[in-house]
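Taking the form predicted on its own, here's one chain by itself in structure tokens.
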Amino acid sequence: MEHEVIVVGAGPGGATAAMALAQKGYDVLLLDRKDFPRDKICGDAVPATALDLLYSLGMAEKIKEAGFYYIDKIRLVSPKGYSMDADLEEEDHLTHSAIVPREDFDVLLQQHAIDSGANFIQAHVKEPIVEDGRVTGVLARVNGSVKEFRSKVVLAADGVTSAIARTIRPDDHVDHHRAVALRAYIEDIEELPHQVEFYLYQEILPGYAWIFPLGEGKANIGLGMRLDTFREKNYNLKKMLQDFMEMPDIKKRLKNGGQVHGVATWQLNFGSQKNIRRAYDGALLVGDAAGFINPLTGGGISNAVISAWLATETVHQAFLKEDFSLNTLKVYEEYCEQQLWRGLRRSYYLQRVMEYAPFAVDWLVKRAQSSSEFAQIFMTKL
């Protein structure tokens, strides 16, 4: 079972980096505990750069013939309750941005990568093989026995909970640095068509609730919060959406009550920690598994595909080199640095502010109801 590249995780950023390789000639497995379409808890959005990225490898037409329902809107909604609606600014993509439930949104990925020429197996990876400090492949579940997958590189897209990460970097993501967020579907509210809304009350700062239209009166519906603060409240995040959904904006938009299903909770590893480790003898951390979120957001998908794509960089000039060390990967921590790290740190500022000075949210959206520049900030870190 020996191949150039395992993948662990087909998820965006497990995928991505699966098919980015495998159009280099690279001989990949990719690897996930499910089979394909499967649920993930998610907000759905995906944003434009992410679908650019996606537009690159060769996904355009089955990106447009899979009928994503795009956004060209945002409404904010301030902790006293200013409202701001404003047109989303993406005249510089090849695309909008949309929201799209994951159940398809990552079969379709998967797939791609599938045509592209990597090889998918269903496993469920319980841990990397380390010999002599060095990952040299994955243990793992197929069909009820244990089997060992060897590569000269591994990529762990695995997510929060990453077996691979879990081994070779114990979890020391603080709770500052961590939220909470439950996830739903709705199917009897008045959407706002092709808008989202962003909901930052003062009982859920420095986090919000969310409305995300997915058309005929169908929504993604969530909140999330950083999890010290959650935890120090001890708040019911299920109650917390009931109260959300009686906000009176809110329930008169509701047809039948708001009937919800497919209510699901997960936490989240914020980028915003300094000091995590992303690079080790044969093996790279991208995407979720690399505690990638947005600080501000909670979006990972952008920073998923993004940081798959500079693992591709990364482990091809591994390959030119034949030498797949640290001291070779570790470029892929230079390259996070530069198109990553800004933007985490910028969102986690906003963060603070949202925290400390909710009055500065009550100003801005106020203010900016005649600009829409606060509004793209909020997009753009989705």
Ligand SMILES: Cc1cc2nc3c(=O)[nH]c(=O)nc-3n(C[C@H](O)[C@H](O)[C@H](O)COP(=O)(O)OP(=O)(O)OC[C@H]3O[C@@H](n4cnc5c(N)ncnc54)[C@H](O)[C@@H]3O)c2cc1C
The other form holds:
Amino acid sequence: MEHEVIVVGAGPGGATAAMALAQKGYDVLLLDRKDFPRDKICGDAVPATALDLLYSLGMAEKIKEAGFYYIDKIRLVSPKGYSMDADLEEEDHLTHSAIVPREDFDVLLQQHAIDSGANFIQAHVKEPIVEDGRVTGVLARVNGSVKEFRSKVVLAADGVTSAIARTIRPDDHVDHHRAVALRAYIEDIEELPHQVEFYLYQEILPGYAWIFPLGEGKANIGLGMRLDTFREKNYNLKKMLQDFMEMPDIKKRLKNGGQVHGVATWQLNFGSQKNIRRAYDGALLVGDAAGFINPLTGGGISNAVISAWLATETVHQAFLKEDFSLNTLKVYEEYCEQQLWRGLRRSYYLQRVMEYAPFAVDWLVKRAQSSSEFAQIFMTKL
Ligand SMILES: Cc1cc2nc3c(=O)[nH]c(=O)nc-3n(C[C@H](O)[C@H](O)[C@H](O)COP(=O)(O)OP(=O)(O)OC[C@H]3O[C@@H](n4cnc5c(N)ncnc54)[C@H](O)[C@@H]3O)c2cc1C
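With the form predicted on its own in hand, show me what the form predicted together with this ligand looks like.
Entire complex below, previous chain first.
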């Protein structure tokens, strides 16, 4: 089967790339090992930056109709327990940031990619087809048998465990630039309406625990921390969640003892590690497959969508030149550097401050009180 472009993975990165390319008139095959809707382990916080880009790809009506639970406030709690509430400053955006279960969010994007003209097949990609050093397609399991899919270019948006990246990029992230996180859902919490909460307490730094409200007493609750610290201290994330929910300020807000469900853990690859390649002969890595997670917040939806957009521009130029070699595709790395690297470095710097100078976080939270730039970063860099 021949297509102009194959996109592997229909999460935010893959679905965005597929819809953008299909709208430009390309013959796009979108593959995902799961049928949609499907769950994705996440805090479910979708920043306005990502929604802006989806609006520009014609999703405004679908997003408005879906009625996402919007966010307009942030609470930050420092290691010593200082707390600050700030309004989320999003005047420059087309809409508010929102908390949306990924099961609902991702199917909306996947459907928009299909509506835009992409062909979707449920297929578990095993590996890329590499000929003379160039990616020319993928091998994927469909309905129990392995099939070959060929294309001029492959976009790997198959997440942190990417089957494409595993083959073409042997240099992986080190533990210092990775994290592990747990998310759960709770149905009986006294939530702060339309306000996200970040708890930066000593034990978990430079990570945090979160409560992201979904309305009517429901919330996404979880925590995440850097993988090297997690291993060093031999922590157990489920136990840490229990301990977090036992904190007096949290416990008193749990109406019926705080039963959680949907408890699951997953890994994150930060975009702070240098010298990671994202462009290859015939292939580009996008979103989590490229390791673009923000090292301060653990957010990755925004960078997945932005990198997908940059990959789309790169692929469009490659078609104009009829050249899909690394020589043409490597401009993608420059685009990513210009658009993402500065924010990722700044977040990495703040992550180090949190690790080595937690008192600075106390100082920032205590002093800033409201409308601090520090607080904005937590939501805008998700
Ligand atoms: C616990 C946790 C909390 C998080 N909270 C937030 C948050 O609140 N806000 C935020 O912005 N980010 C958050 N993130 C990060 C965010 O989930 C990711 O950055 C984001 O999902 C990346 O999108 P993506 O499209 O690159 O990859 P994914 O969303 O992982 O999508 C990859 C897709 O590829 C498919 N796939 C995988 N392998 C194959 C294969 N071999 N063949 C075919 N298909 C395949 C998968 O089924 C999936 O649909 C969190 C992450 C974790 C782990």
